[in-house]
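One chain follows as C-alpha cells, the form predicted on its own.
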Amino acid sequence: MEGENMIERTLTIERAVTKHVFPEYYEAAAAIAQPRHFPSPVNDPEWINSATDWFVESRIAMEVGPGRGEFAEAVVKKAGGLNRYYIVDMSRGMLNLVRDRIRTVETEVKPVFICADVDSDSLSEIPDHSVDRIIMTNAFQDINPLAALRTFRRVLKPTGLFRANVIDREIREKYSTEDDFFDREMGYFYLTRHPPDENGKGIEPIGYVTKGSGEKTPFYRMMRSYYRSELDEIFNECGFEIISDAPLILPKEIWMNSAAAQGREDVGTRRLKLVDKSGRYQSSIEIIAKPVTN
C-alpha cells in the first residue's frame, strides 16, 4: 500500500544529528506567552474530558511531553484514583509551565517532574514495572520510539497500557501540497519556522532541506508520521501490542486557531477544503498498546 503513495522525492536532507528536536526549541517556544498551537487534541473539550477519564483510573500515570499543562491541569482536576504523576519533558522551560499552571490546583495527585530526553534516559527515577498509565499527545513524532518505547515497557505494569496520537502518513501525503516541507519518501515533515529565543538569537538548525528548485532551507525539528503497519513492527519490536486504533477527528475550530491555519495564503489547500467539507480535522491516529507478556 505504501509504494501506491509514493511520488519521485523532490528533497534532499542534510543534517548531522539524528534528533527529530532539541531542547532549545522548546525553551524558546516555552518563553511565549502568547503561542498559537498546532491542532491538538488538549484543545478540544470532549477529547481531554474522555482521555482524562482514562488516565485517572490509574493509580500511578505518567505523561510524556505535557506542552503547556492543558491536560495535567485537568488531570489534577479530575484526580480519580490518580496518586502519584510523573511529568516528564526534554525542556524545563516547559515543565516550569506545568507547574506554574497546576500550582493552585487543590489535589491529591502528588506531580512529579522530570527533566528527560526519552530517546537517550532510561527514566532510573522510575521503578521497574510500576506505571498503570503512559500518555503522549501531539509528541510521539519528536522521539526516536525503537528507545523511548523499550524504556516504557521497562516502566509499565504488566497490565499497564500506553496511549498516543500518531501523525498519519497517508493523510499527510494525501494532503500535502507543494509548499510544505514534506518528504514523502521518508515521512518526515520538517520545521521551517521557530520560535525566538529569550536573547534574540537564533536557533541553531538541526538540517538543511533543499527543493528541486535548489533552494536550501535550515529546518528545526522534524515531524514523523507512520502508515499504520509501521507501527505494528514498531511496536511489537518494543515489546508492545496495539489493541486499539481509531481516526482522531477534532473540531474544525481548533485546525482554524491552529499555527498550520493561521496567517497562511494559501487557504485554497486540500487540506483545508476538506475540513470546510466535513466541518472536521484530521491529522493522526489514536493507539492505545499493551506490554506483550510471555
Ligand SMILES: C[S@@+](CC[C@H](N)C(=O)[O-])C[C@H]1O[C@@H](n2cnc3c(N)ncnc32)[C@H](O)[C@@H]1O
Contents of the next structure:
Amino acid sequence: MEGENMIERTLTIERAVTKHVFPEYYEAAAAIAQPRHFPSPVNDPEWINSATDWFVESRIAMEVGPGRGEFAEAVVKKAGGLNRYYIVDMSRGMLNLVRDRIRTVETEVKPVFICADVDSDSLSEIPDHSVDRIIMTNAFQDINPLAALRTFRRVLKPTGLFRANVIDREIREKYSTEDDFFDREMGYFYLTRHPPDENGKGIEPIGYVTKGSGEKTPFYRMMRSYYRSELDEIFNECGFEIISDAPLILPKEIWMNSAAAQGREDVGTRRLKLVDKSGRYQSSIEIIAKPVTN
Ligand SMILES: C[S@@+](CC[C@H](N)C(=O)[O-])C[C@H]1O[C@@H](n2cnc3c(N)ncnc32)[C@H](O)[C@@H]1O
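Taking the form predicted on its own as the starting point, write out the structure of the form predicted in complex with this ligand.
Now the full complex is given, and it begins with the chain already shown.
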C-alpha cells in the first residue's frame, strides 16, 4: 500500500489462542469488592431508558454479556410486555451479580440465566426462531462474531431484531496515540492490565505485544474494532442485514469514571481533548440488524 493508505505495523503480536478474552478475566472483574464501572452506555440514564423501552416491547428477549446487571435491573423494573428474559454470560461471577441485583425486584418478567460462551456454545436450550429481541452492550468487541451471530440468527424469530454497540475502528484510528496498544493493521486494542485478582485464581495472558524493538508486554484481553463496511460483510455472512447504525455519544463522565480511565495520565491525548471540548465522548456505533428471510 502507498501514500495515505499505508498502514504502519508498529506492534508485534505473539498469541497462541484465538479467544479475545477468557472467563477468568471477567471472574476477576466480578469479584472486585469496590468495582468501577465499564465505560458503557448502561451508565447513561438517557440511553438505558430508551434501550429498555425498545427491549421490553418484546415478549421473549435475550441479553448477552450483562456484566454487573445495570441493564437487567432496569429491564425487570420496567417489564413492559416482556415475559421470558434469557440472560447469557460466560462468567458465573457476573451472572451471580445480576441474580443478586434483581432478586428482590417484583416483576412479571421471568429471568432465565445461562452460563455459556457464545463463541463456542450454540445455546441449545433456546428453541429455534423463538426470540424477539437480542441486545449486547459493550460486549461485541469480546466475541467471535461469525460463531455468535449464527447462533443469534438461529434463535431469533424472522421478525426479530439484534442490537449491539460496536467499537468504531475509524474513531480508534483517528484518536489512538502511540502510547495505546492499538493495532492499526488488525483493528485490535490490546489490554495489558487486568482487574485485580482478588479471588487469587490467576489470570493468564492470552498473548504478548511488543512495540517497535521495545519490551514484550503480556496482554489479557483484546478488543476488536470494526469498520462499518466490515460489519456489513460479517452480518450478511451470518444471515443478517444491518437496518440502522448511529454513533453512540455519551456524557464525558461515563468515560472519566470508568475502570478504563483509571490511573491514566494521558488525559491530554487527542481523544480526551476532544471529549473535553465537546463534553461528550463517542467510541462506538450502535447497530440494529434483522434476519434475512428467503
Ligand atoms: C465489558 S463487559 C460489559 C458488561 C455490560 N453489558 C456493560 O455494558 O457494562 C462484557 C460482558 O460480556 C461477557 N462476555 C464476554 N465475552 C463473552 C462470550 N464469548 N460469551 C458470553 N459472554 C461474554 C463478559 O463476561 C462480561 O460480562
